[in-house]
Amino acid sequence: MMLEGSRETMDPELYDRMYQDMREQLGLDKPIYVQYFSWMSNLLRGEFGVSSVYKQKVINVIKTPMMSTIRLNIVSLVIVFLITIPLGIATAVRKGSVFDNVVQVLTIIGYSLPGFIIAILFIFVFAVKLRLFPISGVSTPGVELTGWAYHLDRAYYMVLPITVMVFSSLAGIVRYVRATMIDTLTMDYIRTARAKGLREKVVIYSHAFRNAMIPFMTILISWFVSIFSGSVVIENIFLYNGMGRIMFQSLMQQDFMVVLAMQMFYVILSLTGYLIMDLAYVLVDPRVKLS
């Protein structure tokens, strides 16, 4: 049973009788102590509620934008990794040369933008003046596609909100990949690998870059976190149906079973993080050990 109208528009005792009625089905007739472990051992089974908006269960409305949320931060992440470390140790090992002076100019501007400045303009410059890729959405409104067809024009919708989260994300990690780099070079085992008279790219990458992820891991697992989050602006920019923008507007609705939901999503999330970088560490750096 739904409250349907106001109390304007309704008998006042069957408006008065109903509510009482839909508090005592959804538990908000109890304290809130007794709500948040009555939501607590649902959620350990699995039970995340019913949607107030949706008309379904929370799991069902989150499933296909919790997919498309990490589908394209996975994606992202990788492209990072893949441009961030290579360009952080290139900057570290020629300090002070154009290629880094130049590098550090442009990762400061783009460390001084907001992310959804920096997706505006990309909207403007390749969707709006080039017309190289959509403004918004997940797929092709109104077409029907199978197979490889299908994933290609999901990746297309994909490219303008990528590129925006890489572009947001390369300046402040490689900066930090840099400024690590350039304290672990500084230090005497580095000379005196250089003194035996090892190859530069076995000090650089066997001794240095190791020694450097330590403290990298770190800086890395809360990127990772903060980059989920971080999508719930560019989500909604783009009209893509992840997770932010579930959350966004169930925020605005009330619908208090999703928003619940997604940050319990992200609560696993941060601790599946911390989880992986105390492993990473022993993968590191052999001499820590866990206890």
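Note that this is a predicted model, so its numbers are computed, not measured. C-alpha atoms forming the largest set that superposes within 1.5 Å between two forms make up the rigid core. Numbering follows the first chain given and starts at 1. First, how it differs from the form predicted together with its partner chain.
Relative to the superposed core, residue 59 undergoes a Cα shift smaller than 2 Å between the two forms. Annotation for residue 26: C-alpha shift of 2 angstroms or more between the two forms, rigid core superposed.
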The other form holds:
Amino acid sequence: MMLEGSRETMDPELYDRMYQDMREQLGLDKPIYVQYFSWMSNLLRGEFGVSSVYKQKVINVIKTPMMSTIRLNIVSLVIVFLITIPLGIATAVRKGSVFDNVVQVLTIIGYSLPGFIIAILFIFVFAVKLRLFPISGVSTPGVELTGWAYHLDRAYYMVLPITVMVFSSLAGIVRYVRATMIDTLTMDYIRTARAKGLREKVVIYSHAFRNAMIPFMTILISWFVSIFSGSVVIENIFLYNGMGRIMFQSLMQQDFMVVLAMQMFYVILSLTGYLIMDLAYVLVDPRVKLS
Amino acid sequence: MSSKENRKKNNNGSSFKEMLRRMFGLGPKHELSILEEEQMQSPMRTVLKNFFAKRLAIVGMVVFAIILLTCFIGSAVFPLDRNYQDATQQNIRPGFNFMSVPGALKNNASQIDAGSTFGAGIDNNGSLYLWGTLSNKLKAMPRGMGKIAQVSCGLDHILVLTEDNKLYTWGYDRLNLDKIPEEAQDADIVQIEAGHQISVALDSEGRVYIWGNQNIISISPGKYQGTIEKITLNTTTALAVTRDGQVVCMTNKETPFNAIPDEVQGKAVDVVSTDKTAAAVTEDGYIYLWGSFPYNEDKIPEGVQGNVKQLVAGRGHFTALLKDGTVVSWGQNNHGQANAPALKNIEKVFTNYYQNYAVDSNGNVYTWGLKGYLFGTDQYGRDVFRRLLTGGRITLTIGAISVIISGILGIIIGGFSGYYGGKVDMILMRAAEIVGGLPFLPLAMILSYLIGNKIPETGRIFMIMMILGVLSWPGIARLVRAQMLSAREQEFVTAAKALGIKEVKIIFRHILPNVITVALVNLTLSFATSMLTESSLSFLGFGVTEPSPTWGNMLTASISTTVLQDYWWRWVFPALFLSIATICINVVGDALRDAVDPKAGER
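Moving from the form predicted alone, what structure would you give for the form predicted together with its partner chain?
Full complex below, order starting with the chain above.
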């Protein structure tokens, strides 16, 4: 509670003058686009502004959550890839088999379920019924851990969010890998490779898969961008201190400096994503030349 | 191999025709010759033929149609009062057992009372029966009570009077509700009443004993202590009839119940009250009402005045037993509690909350009113089934309209972009990349927050449609553009140009019909996506907000151990309906896409 200079105790005229002075000083009297450009120019100089809730520089507020989110997403990315690529190839090779049909039906169900319903189901089974994992949080509260124990504790809290993220992105990618693999397997060069008498493994993994990688790169990057926005839901369900959670809280507390910085991060992320995608085409497909 | 496949295909074709004929009365009525068989089919027919060849897709379509119809017709049949809440009906599990009177009591009943979600009754031998949705504490009936003379049910507790004049209470036991006063145990009790966390007993000397939570309901007998003949409780206070026929209101506060009409004073024999209305019955069978009348309680049906033998009251309705043995109910009717059946020879009626019981001269029990909830109730006592229907209607409407918005935008932008090419294409496609490249959920959250705070709650539904529609057009625009690029080089476009037809007309009247199928199929799939996005947004609190229900925001409160474990019906049903609806749409969309794109069928 401020005792001096509060609105109630001050002379109204003096208060009003000071208020206007302050507005001018902060540049709040200027039109919105001028304010936006000044914010942008500050941003380019690395100034994100000050959070009105945390009374700290925005960059400090979002540093830790950003690392948490990136860790969460990278781990789930790796796991998703370890599962989807073999599964996608296996279903493509055994197209029409019972195994393939079962996977097909499961994946339709998988990508139709929203992430939060998968999360509710997993929390119900693993946290409420079996009590294997904590319901929410980032680490065990009130415990100071160092070294391995610290990382193990973090990992323990990450298991359920990551499982949910993996499950909700698995289906779409398996379908995509399968589709591109099937397309590639009908190509003439595959027939040629088989006619040469190459072993089926070599045909699939060396000839077909490398070519299937090309369209696959597209989905990879756009999916990686989309899981960042998808993790907004997951982080809020698991109260995981990531960017989505901070963004949600900042919106609720009207801490717009943090929200703006957050949105800027998402935009930069997607732009870099698309740039990497273009570059990756060159790496994967020697036929593409940058002009 | 190939002959086998051919046969299979033929089979498929003929079974498809069979089905079409059965389903729509379409299709050829006579066998076709080979020439006719080989005739060209319109693309739409091929698509339909391919689509109906898939059994899974048909199942999906039928299930989705059922959900759609259930939601739209159901929400019209069971309209939802969005602001309705009921503290007495919170977190009730699904079932219809509120009035399932045990068989042993059915033709042998002496007294019955209803609690919020349960009932209790005494048969002529003095044994007590409980039924309905009972909490564990309510099930823990004390042993060895002996013969029961009277029973009264409150919100969540039961009070009984035995024939050897002992009081027992069980159920909700906080707020001193389980502490029966010593004097009451010793007194000669003639009437007991259990109310909203409060219990009252009246002895033969006209003295009232009160225990329980007196913060909500304030009762002070004051100078009437020792003169009371009959007492009744409601959620505000207690009303009583004294020995000399006076009606008194036992409160020190100003309540609508203080305005007792002068006509009844001195000749009242009974007083009953709902939450808002009080009624006194006189010796000659007339009813006098006072208080407030939110549910038309003052519209007493014809033929009641002057014929009342017994009058009872629920939370918002009255039930009267007339001298000719018939019953009449009126007042609040949200659970059908005022729909009294045509009964004869009724001797006693019992009502509380939303349940009615009538006992005829043979001891048979008749019931009407609230039996229970199909899908239970939520934390505010709202019917989950009704909210599910209306929520489904809102979710499906938002999904459909946002898809229509994005479809129109996408087709127009894609159409212009693909047809004109060059600079127009450049600009429009860069715009599409910018909009499509932004992470969707954070942007939608920000937009919803900024716009949503400035508009009323009902406007938010429209806002979410707009946000979803305006942010998701790039996909469809890119698709239409790609189709447009190949279509604009074809002869019929050149011909149309040569005829001097306007370019806009060429795009939308000549080319668009050729490319629209692919666009429509993709819109089917994005219908599911926008339903999911809406649900996610509403789940987070940035979409449609309470009290309007959607399948997403009905799940918001379920992320807690208590709800997940104990109140499963609050999350299982919305999650199930949302999942089934999106799975069905995706199955149908997938099948449609395969049907439109013959190459995709090989996958």
